[in-house]
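Given next, in C-alpha cells, is a single chain: the form predicted alone.
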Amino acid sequence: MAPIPQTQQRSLVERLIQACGGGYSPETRRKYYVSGPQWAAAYEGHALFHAPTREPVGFEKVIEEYGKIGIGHWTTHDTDVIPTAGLFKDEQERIVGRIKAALKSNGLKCSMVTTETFHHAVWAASPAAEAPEVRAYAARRLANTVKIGHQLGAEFAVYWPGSLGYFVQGAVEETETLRWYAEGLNAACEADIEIAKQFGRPTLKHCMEAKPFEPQAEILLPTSDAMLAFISSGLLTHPEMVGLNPEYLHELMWGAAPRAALARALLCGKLWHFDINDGYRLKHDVDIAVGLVNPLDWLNVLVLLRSHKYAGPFNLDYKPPRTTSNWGVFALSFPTAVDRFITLWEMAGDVIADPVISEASAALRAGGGPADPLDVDAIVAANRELLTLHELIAHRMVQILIGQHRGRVYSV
C-alpha cells in the first residue's frame, strides 16, 4: 500500500469504522446507564514514562461530544474542571454555571463527582496526613465537592484514597491514619446532610474505590474487601451513606476475580457504582476500554450483575490509547467502548435465558440424590457425572460470546 497522505487519513479511518458495523445509535446508547468521565476523554496520553500525544480538551467539548455519541451522563473530579486556585471562589461558581449550561444544552446529566486527593502537592502525605491543617483542608475540599455535586444534580460521590499509604516502612501509624481518613469521610457525609436539605434533594451515595497498587508503595485500603471492612469498622458516623465503587481493572490487578469481588459487595448491599475498563492481571493500571482484553470475563461479570438487578452507573473509566488522535477519541474510542458494553450486556441476558445453561444449572442444584445421604462415597458417585456440567456451562458461554450457539462454524 502506498503512503496515506494526512488529508486522506481521517476518511480512511471513517470508512473502516463503517466497515466494522455493529454500532448502535445515540438513542439506543442513551437507554443504558453509561457515564463518561471528563478525565477519560480529556486524557492527553501522558503518564510516568509518557509525554502527551493529544491536545487539551475542555469540558464543554467533552460534554458536546458525549451528547453526539449518546453517552447520557458525565462525571468529573473537582479540579478536572476548576483550577485548584479557583476552588471556593467566584471562579468556581462561574465554572459550575457553565457546566450546568453545557449539560442542559447537550441533554446530559451529571451522575457523579469526585475530589482529587492524590495529584496536588498538598496530598504528598495523603489527605489523612499528620499535619492537622492538611486534614482540615481535605475535609473542606470533600464538602465542597458534595456541594458541587448537588449543584449539578449528581447522585454519587466517589473517593479514591490512592495516596493513603506510604513509601517507606514506619513512616505512618496505620490505625491512626485510617482514623484520620474516616474523619474526612465523616465530614463529607455530615456536610452532605446539611447541603442536601438546602437543595431539597436526597443525600449523595458516597462510594469508595479501591486500588491495590499505585501511586504509593503500600496502600492502606487496597481492595474492595478492605473497604467493606473499613465501612463496618465503627469509624464512620454514617456507614449507611457509604458504599463501594469497584473498578474492574483495580480488582483484576492484584490477581483477583472481579466477579467475586462484585459478588461480595452485592451480598453486603454496597455495590452502588461501577467503573468499567479492562486490562491484565498483576500489571499496572493500563485502563484499556471494556471488553478489549477479557471479553469472556466481562460476560461473566455482566451475567452476575443482571442476575442481581444491578441498576447503578457503568462509568467508562479508561484511557483512550496514546496512539488515538483527538478526533479518534470521540469518533472511535468512546462509541466503540459503549457499543461493546451494550453487546456484552445483552449477551448476558442471552446467557441468563439460555435453555442449555438453565437446565445444566438446575441439574447441578438438584444433585444426584444418593441412596444413602450419610454415605460419602454414595454422595460422590451420585454427583460424578453431573459435575461435568461445569465445563459444559463454560463452553456454552463461549459459544454465546462468539455466536457459535447460533450455528456459526467454520468449514475445515
The other form holds:
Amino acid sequence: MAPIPQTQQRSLVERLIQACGGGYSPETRRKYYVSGPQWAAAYEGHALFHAPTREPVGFEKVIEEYGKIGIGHWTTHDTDVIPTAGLFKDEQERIVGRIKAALKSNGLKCSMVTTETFHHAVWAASPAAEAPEVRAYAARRLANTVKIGHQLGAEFAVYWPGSLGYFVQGAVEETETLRWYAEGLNAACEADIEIAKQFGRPTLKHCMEAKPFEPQAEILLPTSDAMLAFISSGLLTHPEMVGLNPEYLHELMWGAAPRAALARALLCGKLWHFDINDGYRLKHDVDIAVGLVNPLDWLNVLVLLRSHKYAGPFNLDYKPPRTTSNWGVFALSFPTAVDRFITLWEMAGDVIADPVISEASAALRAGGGPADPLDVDAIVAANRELLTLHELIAHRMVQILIGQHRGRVYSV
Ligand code: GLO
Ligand code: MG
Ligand code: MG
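Return the form predicted together with ligand GLO of this protein as a structure block, the form predicted alone having already been given.
Complete assembly follows, chain above in first position.
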C-alpha cells in the first residue's frame, strides 16, 4: 500500500470503523446506565515515562461529544474542571454554572463526583497525613465536592485513596492513618446530610474504590475486601452511607477473580458503582477499554451482575491508548467501548436464558441423590458424571461469546 497522507487518514479510519459495523445508535446507548468520566476523554496520553500525545480537551467539548455518542452520564474530579486555586471561590461557582448549562444543552446528567486527593503536592503524605491542616483541608475539599455533586444533580461520590500509603516504611503508623482517613469520610457524610437538606435531595451514595498499587508503593486499603472490612470496622459514623465502587482492572491487578470480588461486594449489599475497563493480571493500571483483553471474563462478570439485578452505573474509567488521536477518542474509542459493553451485557442475557446452561445448572443443583448421605464414596459416585457439566457450561459460554450457539461454524 502506498503511504497515506495525513489529510486522507481520517477518512480511511472512518471507512474502516464503518466496515467494522456492530455499532448501536445514540438512543440505544442512552438506555444503559453508562457514564463517561471527564478525565478519561481528556487523558492526554501522559505517564511517568510518557509525554502527552493528545491536545487538552475541556469539559464543554467532552460533554458535547458524549452527548453525540449517546453516553448519557458524565463524571468528574473536582480539579478536572476547576483549577485547584479556584476551588471555594467565585471561579468555582462560575464553572459549575457552565457545566450545568453544557449538561443541559447536550441532554446529559452528572451521575458522580469525586475529589482529587492524589495529584497535587498537598497530598504528598496522603489526605490523611500527620499534619492536622492537611486533614482539615481534605475534609473541606470532600465537603465541597459533595456540594458540587448536589448542585449538578449527582447520585454518587467516589473516593479512591490511592495516596493513602507510603513509599518508605516506618514513618506512617497504619492504624492511626486509617482512623484519620475514616474521620475524613465521616466529615464528608456529615456534611452531605446537611447539604442534602439544603438542596432538598437525598444524600449521595459514598463509594470507596480500591487499587492494590499505584501511585503509592504500599497502599493501606488495597482491595475491595479491605474496604468492606474498613466500612464495618466501627470507625465510620455512617457506614450505611458508604459502599463500594470496585474497578474491574484494580481487582485483576492483585490477581483476584473480579467476578468473585464483585460477588463479595454484592453479598454485603455494597456494590453501588462500577468502574469498567480491562487489562492484565499483576501489571500496572493499564486501563484498557472494556472487553479488549478479557471478553470471556467480562461476560462472566456481567452474567453475575445481570442475574443479581445490579442497576448502578457502569463508569468508563479507561484510558484511550496513546496511539489514538484526539479525533479518534470520540470517533472510535468511546463509541466502541460503549458498544462492546452493550453487546456483552446483552450476551449475558443470552447466557441467563440459554436452555443448555439452565438445564445444566439445574441438574448440578439437583445433585445425584446418593442412597446413603453419610457414605462418602456413594456421594462421589452419585455426582461423578454430573460434574462434567462444569466444563460444558464453560464451553457453552465461549460458544455464546463467539456466536457458535447461533450456528456459526468453520468449514475446514
Ligand atoms: C485510578 C482510579 C481513578 C478513580 C477516580 C475516581 O486508578 O481508577 O481513575 O476511579 O479517581 O475517584
Ligand atoms: Mg477507577
Ligand atoms: Mg484503573
